[in-house]
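First, one chain by itself: the form predicted on its own, in structure tokens.
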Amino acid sequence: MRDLGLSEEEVMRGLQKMRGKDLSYDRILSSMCTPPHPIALKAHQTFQETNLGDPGLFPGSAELEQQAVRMMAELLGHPNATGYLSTGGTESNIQAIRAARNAHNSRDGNIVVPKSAHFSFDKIGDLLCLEIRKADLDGDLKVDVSSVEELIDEKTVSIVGIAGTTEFGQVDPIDRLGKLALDSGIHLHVDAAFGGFVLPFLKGSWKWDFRAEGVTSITIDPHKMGMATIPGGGLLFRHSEDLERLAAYAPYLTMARPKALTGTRSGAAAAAIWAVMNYLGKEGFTKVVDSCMDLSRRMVSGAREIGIEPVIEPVMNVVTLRMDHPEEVRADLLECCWRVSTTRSPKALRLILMPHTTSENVDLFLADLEDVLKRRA
């Protein structure tokens, strides 16, 4: 630390040097992120020196976390769905398996999660000490039911859906995991990172959420296509009592039992949250994810043009293009000022269109995709 400080217009100067370092979102196509509605912003300045850890001194951002899991319960399909708004899905999946292991009295337990499931399950294992056991894909990159099945034992706590894969955007039978958890006796918990800003928008009659029998917690995070500010989750249970499971004893804070994984939380992430859903409302998000989803049909259609095809149809507004040696297109897109992603398994190219793609950078993407093809060929 500098021993006398600097003026304000040098402190600022330096800020947008490294700014103008950060990439911007239009050339964007590898992240489920996207810059934050106007009206988050707003919202987020305007509470941003407020902190739901103590909720007894802020009892209005208290009461704006309160609105937002109750919308986003709602939303879920089960009004009366208790939680908290967490620091996005890394905490929620966190904080949902070590509500199944305290609901188990396990200390030396496992859960079984799909093959396509996010790392942080991985971390999850390590803080809990659980074994990650990961069950087989079918053919349509959905976890495999049987093999799921075949993995649960005595020492199962929880099964793992996916409602929105990273890497593909499928969605898992819900429905299914849900009878085989109720069977088994253990929990069922949702991975809806992505797809639960998206998924309720959709045309569509399947049970991914707590319509689905079985369902004990879902993850939901605000701050991908709920447009949100950074860092916006959410974690939702069926049972109050399973949030119970998360209690630590602080005397000393307005609230002497907190849930959250994290002591400090900004009421500005739930002021965002709150502006946004009730900003745009259902009608206004689903305005959102039709284009999205026009946009990923208009990608799949230009690459089929240029003789690609996809993994999958797209289920969501992440598209997949089956290809020979994707990391090194990646990397040729990249000199084009491109930022796609890969997957495993199949190998592909990844591209999320999120809120910020536009008509036009999707043609051009394709046109420089379709020369660095004919350059490869």
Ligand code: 0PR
Second form
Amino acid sequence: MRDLGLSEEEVMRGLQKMRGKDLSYDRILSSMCTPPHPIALKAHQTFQETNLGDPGLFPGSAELEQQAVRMMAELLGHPNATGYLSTGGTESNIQAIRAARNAHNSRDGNIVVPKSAHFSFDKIGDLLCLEIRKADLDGDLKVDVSSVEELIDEKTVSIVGIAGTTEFGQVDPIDRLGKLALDSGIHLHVDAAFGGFVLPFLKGSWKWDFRAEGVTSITIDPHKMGMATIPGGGLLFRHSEDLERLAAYAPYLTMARPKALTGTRSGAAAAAIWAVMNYLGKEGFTKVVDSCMDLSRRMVSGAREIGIEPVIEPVMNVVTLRMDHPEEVRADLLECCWRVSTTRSPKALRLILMPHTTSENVDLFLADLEDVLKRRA
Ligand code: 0PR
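Show the same protein again, this time as the form predicted in complex with the ligand rather than the form predicted on its own.
Next comes the full complex, this chain leading.
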């Protein structure tokens, strides 16, 4: 650190220089994040100094958190669900599995996750000393329930289903997993980090949330399709005793039994989540999701016109285009300033059509993709 401080102008100049190195979102097709909704930014700024780690000092912020949790609980089909706002999908998944492990009271257990599970589950295995068993997928890239069943034994503390897989945006058969969990007397955690703010606004009668019997907890991320500021995550439990299993004891705080994984945590995130949900309402979110789905369909039909097929018909706003060497195509597209990602199996180019993407950019992207593929042919 320097001995003497800089002027405000010098600091700001230094910051702007670095900010200039960051990419703007418009040509990013690889991210599950998007610029926060303007109302989220305003809310965030207003609550920047608040700390939900000591909620008695910030009762207004704490009320916003409770109300945001209640809105999400209602969205997920169980208005009485309890939970808290986390830093994102990783924390929510850790905490859900920690609650399941504590309910099982075992220290050498296992969990069964789909092969498509997010890498946060590998961290969970390490952190919570659980064996991570990976179940096969079917031809549609949904988890094969019979494979899950085969992997369960008396040491299994939870099974996991994904409502919106990271790579393909697929939804596992949560209702069938729920029945299996009930029959086996174990938890079913649903990772809807991405799908949580998409699936409720799609037409169709999915049973993937608390409406499916046997679902004990759900991860839902406002900082992805919820358009809140980072870090904004959510974790909900069907039964309040599962949330209690996360409590620590801190008698000197204004809340003696905090449940979050982190100590100090941002009230600004709670304000941002509360603000976007109230500002947009179900009608506003439906428009956002409709538009992202329109763009996904536009991407797929444009790809078909240049001879590329999707791996699956998009269930959500994740489009995967099947090809042999997606990493090389990705590198070529980078030269046209497009950021895309790739999948491992089956091999594909992965595109996420987030609220920041426009139809003009989808068309420009498709034209560049066609050029890249022609050059490689
Ligand atoms: N569960 C699922 C299904 C996810 O897709 C993700 C993240 C998580 C859990 C973990 O969430 P946090 O990252 O909030 O802890 N999915 C994206 C991914 O890993 C996150 C992401 C977002 C990556 C923006 C890159 C990026 O630019 O691909």
